[in-house]
Every structure is written in C-alpha cells, then in structure tokens.
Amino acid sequence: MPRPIEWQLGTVTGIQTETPTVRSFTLGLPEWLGHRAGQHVDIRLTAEDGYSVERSYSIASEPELAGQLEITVERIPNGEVSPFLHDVVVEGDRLEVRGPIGGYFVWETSLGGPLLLVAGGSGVVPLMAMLRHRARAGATIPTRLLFSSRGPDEIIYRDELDRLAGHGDGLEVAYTLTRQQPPGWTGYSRRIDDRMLDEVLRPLGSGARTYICGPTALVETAANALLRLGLPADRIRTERFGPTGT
C-alpha cells in the first residue's frame, strides 16, 4: 500500500506580480522529491484557533528546478486562501505544502508530441510548467499554445511567454483576448471556436498531443470542437479550473 503523501514545510524564497491579480509564489523545499510538469500541490493554512483550510493550485514550474517549485495564484475575491497569499504572505513566509498530486493531466518530453495546448487564464500555470520543461531539456517539439485572456493585462507570463515563442525552437503561441483589444491587435479578438482551432491545430495535424486547462465552458468548448476537427480522444487530455479570466 503507498505511503500518504506527507506535509512539509515550504519557504517562500520569491513572489512575482504576473497581472493586476495573479502573483507567483517560489517556495524552497529542502525535502522536495520532485514532480512531472502538469501536477499540482495542496497548500493549507492553519490559523491560531487550529481552523484551517486547503487548496490545490497547479505546479508552474518546471522539474529541472531543484529544491524548489513555484505556485501562481489568481486572487479570488471573497476567497479564503488566495487573499491571504496577495495580501499577508511575504519573503521568508512558511507555508505548509504536501505534493506532488496527479498522474493524468502531465506531459514529458519522452512522451513526444506535437504538442497542442490550449488555456484560459490561470489555466496556463500547469501548461507554463510543460512549456519551461521542453526549454530546460532542448526539446524541439512542435507545440502551439492558443491562450485565452479578458485582455491584454491579464495575459499571464506575457514576457516570458514572447520570450519563448522568439527561441526558433518550435514553440509558436496564439492570443485571443475575449473582452478588451490594444489598438493594433493582431491577435484573436473572440472567445475560442472551432474555427480558431483548426487554424491553431492545421499545422500539427490530427495527431497532436493535446492539454486543454481552464473554467468548465471553455475546457468543454474546445475539447468537443477537437473532437469534430478529428483529434481522436485518447489524444485529449483536460483539467478544470475554478473562477479564471477569459
């Protein structure tokens, strides 16, 4: 029988402001034994009157990054955990962290592609994690990322996402802001359809490995209009988010 996955104490080592509501938190964990890129951690807080509560939020970084992992977290209004990330926690915080958690929503590179991914919001961080892990290995997967965002501020790891996609390696990444446009957008300007999709998978053909993370509608939105482009199921693999941009 496994032995349950035990609770360690994590330092928070950095915290970056990703959008007006996402932050990304780097936790060191001395006894951290490593994750594949798409599994998650439950984080739980703990208040002097002993009530506490947990949450689950995907692992953004990627497995070559040793000792530690970084979490990113929308802030959610009303929410009992994510404020107190944004609005309490600072450098040199422990928080409790037990993980890694999931074996079905993950992606290596020994598993091969090309590779289709498909995000709204904070739907990207466990696809960010598979994107750092084929840039630390070299790998020159064919992979396209369509990501789905309100607008232009709210597109989460912006820079860094550019920055990757301008590497030559293979990498290209689609936008489409649902709600707001910069003047001299370029991107997708609609929420993701059949149409957009096709013309995001065409070049990767009917075989691509997909990941598809997000709210409810959308994950099922593009998931079914897959299915009618042809990408047979056992190719679809998809994770549910709560409340997120798009």
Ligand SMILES: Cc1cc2nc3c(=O)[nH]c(=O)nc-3n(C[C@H](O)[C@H](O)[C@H](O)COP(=O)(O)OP(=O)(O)OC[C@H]3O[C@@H](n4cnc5c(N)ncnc54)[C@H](O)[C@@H]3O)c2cc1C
Contents of the next structure:
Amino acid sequence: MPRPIEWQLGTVTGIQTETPTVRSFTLGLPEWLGHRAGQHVDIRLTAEDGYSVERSYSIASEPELAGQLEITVERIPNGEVSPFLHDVVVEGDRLEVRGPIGGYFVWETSLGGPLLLVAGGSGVVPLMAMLRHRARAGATIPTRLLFSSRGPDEIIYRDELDRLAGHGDGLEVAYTLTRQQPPGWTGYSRRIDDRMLDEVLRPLGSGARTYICGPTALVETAANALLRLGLPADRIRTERFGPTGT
Amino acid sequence: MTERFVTRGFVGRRTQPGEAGDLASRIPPGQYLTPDFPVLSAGPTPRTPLDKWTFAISGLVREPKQWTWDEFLALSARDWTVDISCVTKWTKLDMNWRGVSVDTLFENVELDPSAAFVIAWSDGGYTTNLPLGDVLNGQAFVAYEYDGAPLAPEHGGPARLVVPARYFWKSAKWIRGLRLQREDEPGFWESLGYHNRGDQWLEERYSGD
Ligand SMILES: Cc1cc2nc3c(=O)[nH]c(=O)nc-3n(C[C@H](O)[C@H](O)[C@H](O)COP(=O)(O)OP(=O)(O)OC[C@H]3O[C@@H](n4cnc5c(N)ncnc54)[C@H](O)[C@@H]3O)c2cc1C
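What about the form predicted in complex with the ligand, after the form predicted alone?
Now the full complex is given, and it begins with the chain already shown.
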C-alpha cells in the first residue's frame, strides 16, 4: 500500500501582488518532501463547524527551494476559495496543503529539450516552475515561452520573465496581448493561432517537448495547431484549469 | 492531523443561491458543484474518423468481439442521468447521456471465469483500470451523446466510457475497447500517483488515500 499524501500545515510567509487580479503566496512547509516542476498541491479550507472545501493550485516555485513553495492565484469573482485567499489571508496565517500531485505534466532538465511552453493567463504558473527550475539548474536547453495575456497589466511574472530571458542562456519569451496593447508594443496582438505557433516553434524544430496550460479554448487551439505543424501527439502535454469558456 | 484544523476567517459560500439544501447529500467530500462541463486531458484531443472507428472487447473472452461505428449505434442504448465527480474537485449533477450499457456489450461475448479486471483503452494511448465488479449491473456505459447531441471531441467523443460511481478519470474519453484480464494493471493516471480505485465517496483521490 503506498503511503497516503498527508495534509500538512503551511505558514504563509509572503504575499506578492503579481497583477491587479493575481497574487502569489509563499508557504513555509517544514515537512515538504519536494516536488517536480509542473506538479500541483491541494489546499483545504475548513470553517469552525467543519464545513470544508478543497481546490488545486499549481506550484510556481522550483523544486530547488527547500522547505517552502509558492502558489499563484487568480482571483475569480464570486469564487469560493480564490477571493478568500486574496482578501482574507495575511502573512502568518496557516493553510492546509497536501501534495505534490500529478506526475505527467512535469518537466525537469534531465528530460531535455528543446522545450516549448505555451501559456494563457494563470496557466503560466506550472510553466514558471519549469523555467525557474531550468534557471536554477543552470541549464541552457533551448526554450521558448509563448504567453498570452489580455493586457499589459495582466502579464503575470513579467519582470522575472524578462530577467530570465535576458540571461542569454537559450530562453526566449514571446508575449501576445489579446485585448489591449500599450503604445509601441512589439509583441503579438492577437489570440494564439497557427502562424504564431509556427514562428515560435520553428527555431526549436518539430521535436520540441511541449507543455500547454491555460483555458480550454487556448489549449485546444494550440495543441491542434502544433499537431498540424508536425509535432507528434506524444510530445504535447496539456493541463487546463478554469471553466470551459463556452 | 488528528485534531481538526480550522482556517482562520473561513466561512465558505455554502450552497449557492437557488440550490436546495438536499443537494448537499449528492456532493462527495471535498467536491463543489459546477454549472460548467470542464475539460481536462493530458494531451491533444485525438480525432478518429468514424469510418475507421471500432470498439473491441478482447482479452479473457472466448471470442474477441469488434463493432464498427454503425454496428455500435445499432446496439440497444438508453438514456442515463447521472452525477459526475472529477478528482479536480468539481461535481456536476444530472448529466444527461445516451449510450450502451457495458452489460449489453458483455452480452455479446463469453467472459472467461478468470476475468477479474477491465482495462479501458483509448485513442491517444490512454488507459484506465477497473475491477470487473465496478462496471457490471448498470454501473458503466459507453456514451456517444451528451445533452441530446453527439459527444464533442474535447469531451471524449465520438464515444467515452462513463462510470459515475468513480472519479471521472475512470470514464475514459475516446474509448476504443475493453480488455479483460486476470490481473489488475494500473492505467495512465493510476501509474502517476492517482488512486487505483477512485471511489469519490471514500475520497480515494491519490494513491494511498
Ligand atoms: C490541476 C489544477 C491546477 C490549478 N492551478 C491553478 C493555479 O496555479 N492558479 C489558479 O489561480 N488556479 C488554478 N487552478 C484553478 C483552481 O483550482 C480553482 O478552480 C480556482 O481558483 C477557482 O476557485 P474558486 O473557489 O475561487 O472559484 P469557484 O467557487 O470554484 O468557481 C466560481 C465560478 O468561477 C468559475 N471559474 C473557475 N475557475 C475559473 C477561471 N480560471 N476563470 C474564470 N472562471 C472560473 C467556476 O466555473 C464557477 O462558475 C487549478 C486547477 C487545477 C485542476
């Protein structure tokens, strides 16, 4: 019998505002046994009378960070858990966490590359763990992130992504802004489509290991386009969270 | 954790407006109700043309059996209204499907008495394992319609297994066959840390639960 994945108490040691609707929470977890980039945790909230709810959140931090992990949460209006995390939780609070969970949507440097990451909105979170892991390991695996956001203020991890891409270690980041672009914007300005993926994929070649995460419509579009561009289905791993959007 | 931990400041949304209190008894532990039909899968959505599609029963049966799409549609089918729970925490009540009971499929073969487990396998390489007892007596069906329309590819069309009493990953999308075995064999998610059985009422989410 495998050992159960136990609930642990994590202490919120830091809260960072990423965008107007997205915050990251650092959790100190003394008993954390480590994770792989791309995995998630379950968070459980329990009220005085025992009523409780659980939700899954991808781990944003790299495995190399011992004893703590970071999650990044988008505030969903009228949601039960994400507004609580945004509006009520403060540093020093404790949260029940268990994980790591999920063994398929994971990447580590030993898997090699080239690596293509495609993200929509908060779907960037598990991919960020991969990029942080890649940087921490000093890897130079050719890697491209195509990241779709609505507007310039909604690009999660923008500064850090730009910094990572500036290291000249083989990482390139391409942004697309679907609704609103700032003056002088040089990135893409439309939803992800075949042509965009072709341009981003081309330098990596059709052997790229691909991880796509975001809303279902984006994941479907990107995965289908990449198949048409010649990527084998078994090179494409997908993760979706959020509603169907239809 | 033996003593119950209480999250500071958490009250919860409880039942959503307009939701009768008795629905609570239909929501397994740790789940929440959703009005959507979320999509989750590990890779791209496979698309098999219907003229190439077949459904096979193989393994520990006297004679393997295979149906084409047209033959499959000719099997006696019925409507099913069932509640579905996904391990990612959503539960959706009263989902309306049309499809063929696994019992009906098995009426067309002779099961070897040593058959004890079923491996459902799909386009794209997905597999999931179930004890034979979990799919008999009206507990599982192969659906090809949802809400009166052909099942959409992202939801597992043309046909998917539906096993309402287990977390939804056991309801293999894009199903192409059932293989009967003497021994159990963990499927895709079952090999990646998810529970081998997946009973949502016992909250069997992850291996060891
Ligand atoms: C494997 C996995 C990993 C995840 N990782 C992350 C992550 O890293 N960061 C993150 O923010 N979320 C992540 N999620 C989503 C998260 O688990 C919750 O679903 C989300 O926070 C909403 O919960 P809630 O209680 O606030 O809203 P709920 O009360 O559950 O939902 C309220 C309403 O909002 C809808 N809704 C749910 N999600 C979205 C959405 N994304 N956009 C718009 N509407 C929505 C629901 O369908 C519902 O109608 C992940 C989910 C899974 C399954």
